[in-house]
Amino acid sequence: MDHLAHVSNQPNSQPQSQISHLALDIGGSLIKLVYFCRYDDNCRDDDELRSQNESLGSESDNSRPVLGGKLHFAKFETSKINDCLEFIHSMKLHLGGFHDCTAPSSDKIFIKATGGGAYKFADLFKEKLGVSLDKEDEMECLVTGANFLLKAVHQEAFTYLDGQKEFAQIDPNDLYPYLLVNIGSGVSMIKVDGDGKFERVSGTSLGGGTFWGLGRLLTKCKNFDELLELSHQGNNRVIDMLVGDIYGGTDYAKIGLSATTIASSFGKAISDNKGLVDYKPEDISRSLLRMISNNIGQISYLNALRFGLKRIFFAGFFIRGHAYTMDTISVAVNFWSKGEAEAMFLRHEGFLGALGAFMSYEKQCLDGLTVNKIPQRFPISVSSAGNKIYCSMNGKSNDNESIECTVYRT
């Protein structure tokens, strides 16, 4: 299938007993999935489990792992939702929902979902998979997912500037407040003050959907990743008007603008007397990416300044771990803040909403898996069914990762 699915080391199908709690974030451009897949009960011996128990800092000799496995991630283009439905059905993921505990006789299966598509496609999920979507608030899911990752996952956040990636040491006790900038089809900027304490303070309609939409019209690229890859080969200075173009190749030093500063995105197209066919698609893609990334970085810092926030986390599938995108956003934040603020990025940048929806399963009266916010060695927060989940990262730093989890009975 021609889709954007990224799932770590998955077989073609899983027994129903191995799948727990599928959650979805159905956006305007992409559908994001998070689901838990348990290990085979026979795949680990007692010595290995005991060793892991000790490494995770379990305080009770009576604690024993009752369930081990991985959180897996996948994504699809929303326009290809039938591919997503086929994937869910083939993996039997739709069986990993819950029954309404307030109605014992109910045979309905509910799946946690967030995003506008949870409303738009609810009937389609019912028709194709026989499941109902239990809708969770989108902003709340984004914040819950971000808080979970920043507290639970080692080396989740990092800075990226001038080609240098550096992981940030996040103290879970000194996380708040921060600004969460989620770049999806559009952009939401959320001031986060604590668990469940947040406010959407701003946003912009110029986001990933803008880059994809304009790029598709101007370059004929068929999908987002193709457009992003094309930008690697481009030179935005062919199209963008720079300060040096206006001032004869020199800086405007009096106000601190170098000759290479962009004065007007796409500005050279005004005077070049050229048509669209005269410009290389890769240069157009590069200029477009630079324009949108710069704009997001600047607006984000101005909102951080407004609330006195020094820490800004950027997330969403617009970024894609793309070096040029991250560098452009970082340069914008650094420039406008005069070095006083820094941009930080997340390894699981596009799955915040889906993770938040996944964690909302602990609101239900379930006998199965529950999710908690756990740093690498020290469990915190509450559990709803007497279980705790300890998480450690597995794999390389990209959206193809899974998160290993072991559930302990307390």
Given for the second form:
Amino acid sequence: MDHLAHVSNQPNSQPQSQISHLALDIGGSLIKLVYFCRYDDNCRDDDELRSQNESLGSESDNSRPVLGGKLHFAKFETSKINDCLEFIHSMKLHLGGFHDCTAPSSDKIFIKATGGGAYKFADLFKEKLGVSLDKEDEMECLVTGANFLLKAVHQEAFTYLDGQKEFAQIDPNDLYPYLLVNIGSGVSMIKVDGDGKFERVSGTSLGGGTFWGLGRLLTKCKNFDELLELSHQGNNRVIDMLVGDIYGGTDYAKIGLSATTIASSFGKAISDNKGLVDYKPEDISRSLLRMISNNIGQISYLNALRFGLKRIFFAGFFIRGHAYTMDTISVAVNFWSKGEAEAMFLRHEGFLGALGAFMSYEKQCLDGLTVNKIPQRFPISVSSAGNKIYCSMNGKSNDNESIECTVYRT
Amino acid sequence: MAGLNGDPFLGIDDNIEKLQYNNNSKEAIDKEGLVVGIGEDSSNNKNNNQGGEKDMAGNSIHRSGSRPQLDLSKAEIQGNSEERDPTILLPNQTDDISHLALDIGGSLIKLVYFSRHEDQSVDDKRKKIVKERLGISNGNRRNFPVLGGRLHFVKFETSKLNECLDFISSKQLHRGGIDSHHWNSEAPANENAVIKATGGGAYKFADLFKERLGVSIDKEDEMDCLVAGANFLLKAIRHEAFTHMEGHKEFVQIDHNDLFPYLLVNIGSGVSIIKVDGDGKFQRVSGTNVGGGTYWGLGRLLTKCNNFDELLELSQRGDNRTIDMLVGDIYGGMDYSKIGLSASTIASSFGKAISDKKELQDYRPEDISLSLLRMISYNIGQISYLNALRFGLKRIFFGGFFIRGHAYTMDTISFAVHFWSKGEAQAMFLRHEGFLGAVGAFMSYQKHGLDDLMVHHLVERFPMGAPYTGGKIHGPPLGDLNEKISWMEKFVLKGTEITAPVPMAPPGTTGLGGFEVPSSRGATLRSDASALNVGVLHLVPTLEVFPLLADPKMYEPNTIDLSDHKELEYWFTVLSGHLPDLVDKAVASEGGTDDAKRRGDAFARAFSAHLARLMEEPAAYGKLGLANLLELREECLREFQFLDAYRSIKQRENEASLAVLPDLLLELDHMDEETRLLTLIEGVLAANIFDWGSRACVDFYHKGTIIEIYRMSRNKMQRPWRVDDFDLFKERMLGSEGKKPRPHKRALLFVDNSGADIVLGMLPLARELLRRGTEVVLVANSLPALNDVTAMEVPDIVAEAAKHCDILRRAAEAGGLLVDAMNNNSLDGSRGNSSSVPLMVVENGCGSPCIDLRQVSSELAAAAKHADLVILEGMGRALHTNFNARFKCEALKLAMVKNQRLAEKLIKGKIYDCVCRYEPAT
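For comparison with the form predicted on its own, would you give the structure of this protein in the form predicted together with its partner chain?
Shown next: the complete complex, the earlier chain at its head.
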């Protein structure tokens, strides 16, 4: 809530934006926005851009006008879609869509959107903003977004184990194949073999929605971040049945289970005569988080194993840079793979779909945008409100999680 | 006291017990009343302090020897080894012998315990003679024979550990059970007593067991036990594994030689996933902490349910769509068909609880329970499949107490496995799912000789109490028959709504795509149905596969498959209609006393309850065939101590028939060979009309004397019969064109009813075979079933018939049936008798009107060795079962069809049509 409010304050803090382009990812619980704002003063000259393009092997038309600017990221709860509409309206982001080239007479404006809500809320957007949503396939957007980030953004991927964050150097030529695990309300597991080449191989319904949904019912927390924050102070041993609880404090060493291994999540809630009120919300949140993170890590690993994939990238809004979540997922992958596979995370984890939708403008014949894939120069913040509190993700957090980049106007 | 003619050889019939109510056991009556009942029946309780213990130390080890941890070294038989039930000295046996093994899990304690068959061997000369004739000697089949007995399955909640300890204590299980003084009556409390146990609680509660029961817990590794238990059950129990898709249960025949490798998924509080490669060869390859404990734990927090079963029951009425976020919710009601997700696929479990303004109390507990159940079952199915895939395993067996036979849980897991494997892998479930660990712990006792136990050694029974509480205990055990009857009375009062037959709705189909709501949810299956799948396993080590079966693996005894619901409904009606008459007969057979009436009522209730239960879930007790249903009725009668409901009727009819036998034989002897053979076969068919199992025939009996009906019936035999291979048979017997074929060496005649059927039908046929130099073995039931003649009764009938017939007399003497006569003759030194081929009688090992040839007595198996002709007679043995059976030797199947429906179904004929099917050896 707090960071959302913060995002929606942005119109005031960014009065300099002139041209805006917008793409949306409307999920089951969150709406993710990616929009581009041009700098007032073009801080870079074309030469620099050109050289960068060449070095990256991207084909660019020198004749096209170049716009410098920033990609901005924002999110809203899907249930508060009106806030989102208002935000878009106030930022005039919807005016930066494109016109259908096949029907030049039409003055329809299209905005790229993905996620289930692109279907569900299409009418609402038309009514409130007068724009049509051009629906892009969800998986395709996820993959496009991930591929873009992994190839173009320096220090996008990192590992996180035992509180140690380490950026991974990804060679763009040796990126594929990999497993992309997108943890939104539910979880999709996608095997990515190249640009536009992918397959959704698995998924699970135990995802972010489960954490939040069950968490709300069990703790009365008002939002996801509050729940996550609670988990930080919790002790899951109060509520989980550990191997030691069953074996009277001893390990079951024969099969490699230590006394502190969770044998059964929430298993202690069975035998006690305690009711819900007797458990601390912190402990419940912690237990829930471990259950879900662990499960996702395990299923992801099993799918990676199945296809012989060494790299697993976790993304989606469930993670939101939360240290403990990442730690649990990493431990699960590490444990089940006996160290063979590695969990990796993306700094723009929540915005893959939206970014992918944004990238899809490129494919349109008219009035589209091309995001120039330049290495990041400035530290970006992937922060959300939660991050600032207990994640040492990036010391110098900026107020908005933007990627500096340029776009070409065709 | 009626109880003594039960047959110890079989051990099926050990409900026999003193009827006197024992005051000492009064305190064991459940004060709370209703919910008592355990997976066992009454006979192994100690309530006999009035000298009622039938055979204690004296004749303890009858053709059998060991139970767990018997030290057999230097064992010797005291006295003459020919003596019946010789006492075996076990000089090196010191420890108490435990009959108990435990699996103490985080939420439930599972017990497996063994009770011996009471060995009330009557002085049965017939058997001894049969043994001599057939060359069966004691103990030549096994190095140390296994004792017959029963395996019981019981469970307790771990939080109610004290109830469990009380139960063990009341049954003296920690001292080797009530019957342990067979071995060590002088040493009741041995400090070395050890109980095998597994599960975490084996560590946690070891001290408590020592303190309360004075026994040490010998801890067995949990995974070892799970695997040993699963391997044992999959090998030893015929209908152990089944699939469960969309509410449809189907038993899977597992080939023992093709069992490994498989994936075993044990869902307890947590989940263990084990790859099993062989006996004792396995690896825990995975697991998940989202298991039964999670379901129950979260469920308790969210719904305030007090126990697992309540929570499960709630789920049946739930609608998870109110709380789960479906693909349709995200996509505005549309499918995301591109990746194969339908609108009703769960995108996010509990995902709707996010965006709504609702609080916990605004959600129905039913919906929460269902959503939880689906989340966890689906997850387990998915992880299991991924592991199976990893190791290339096609079969996944799910066990553990989370499942507890709950249809919806199984459907969800099956669906997940099916969905993710695209139909390549199959989820299978085990009927004894919760008891794998406990069985494995039991198996870990050394030297109990159960390791090589085969399917045919085990018979599963479903006594009252066991099926209705699923082995769950909330109070003291049912002490004796009286308590059981009381319990039945209360149970029926309380549980009429449970036992009332419910119409079965055809299962709806689930859609494609994501995980739809499986159809067995809701009314089709009731939660009380869930736990009733475990009966008592009777270990009858003397049972064998009938050696003359052409293909034992493919053999299926039942001709009528009751999985067809219409068929089941029909037989349900038939059996229900027959019930009042049967109760009257049964009560009369016990003298019509008040006690008999009370037992009769209890029997009627119990059997009706079984029927209702089976109507509701035909596969509740394993694969159901008509034979099983008929046997269940007999078992149920025996359970309430009606040992032979038709005894007096049988006697009367035998006498009446024997009286007219000489006339018949005279008539036959005046015929030429060909006419005689036809008349004999006609006679068998005609006499088969005397059948109390057939309502149509019962009405006849008031219309004339036996011989009148017999003659009338025979005269109506118009060839060709509906199935008529007589000419083939005649050619085999008499040859053609003057060529005399060689007579059969030995014929096995499976006889059916008492009275005219055996006396006027089968005996004359036997006589004809004997006359031709063929040895004849009459194969009769071990235990009474309707008016079927038993192996105990046949020798008397033969002896009576022999008085009027020289052929029969000499053959019976040669077969040792006329014991007294033979003794006299041998005193005389007469040798003239030995010139005849013998007529013998063996028991078949059954107590049912039908016969399952996979499980026959060892004496029948021995008798079959030299047989080259099998004659099956009567509906039960030749039509209901074995109509399609193929034999290594020649077979003749003779029956009159006394049921319109069966006639239509089987031979497209009418009631009273006849079947004479002759099949050469295959």
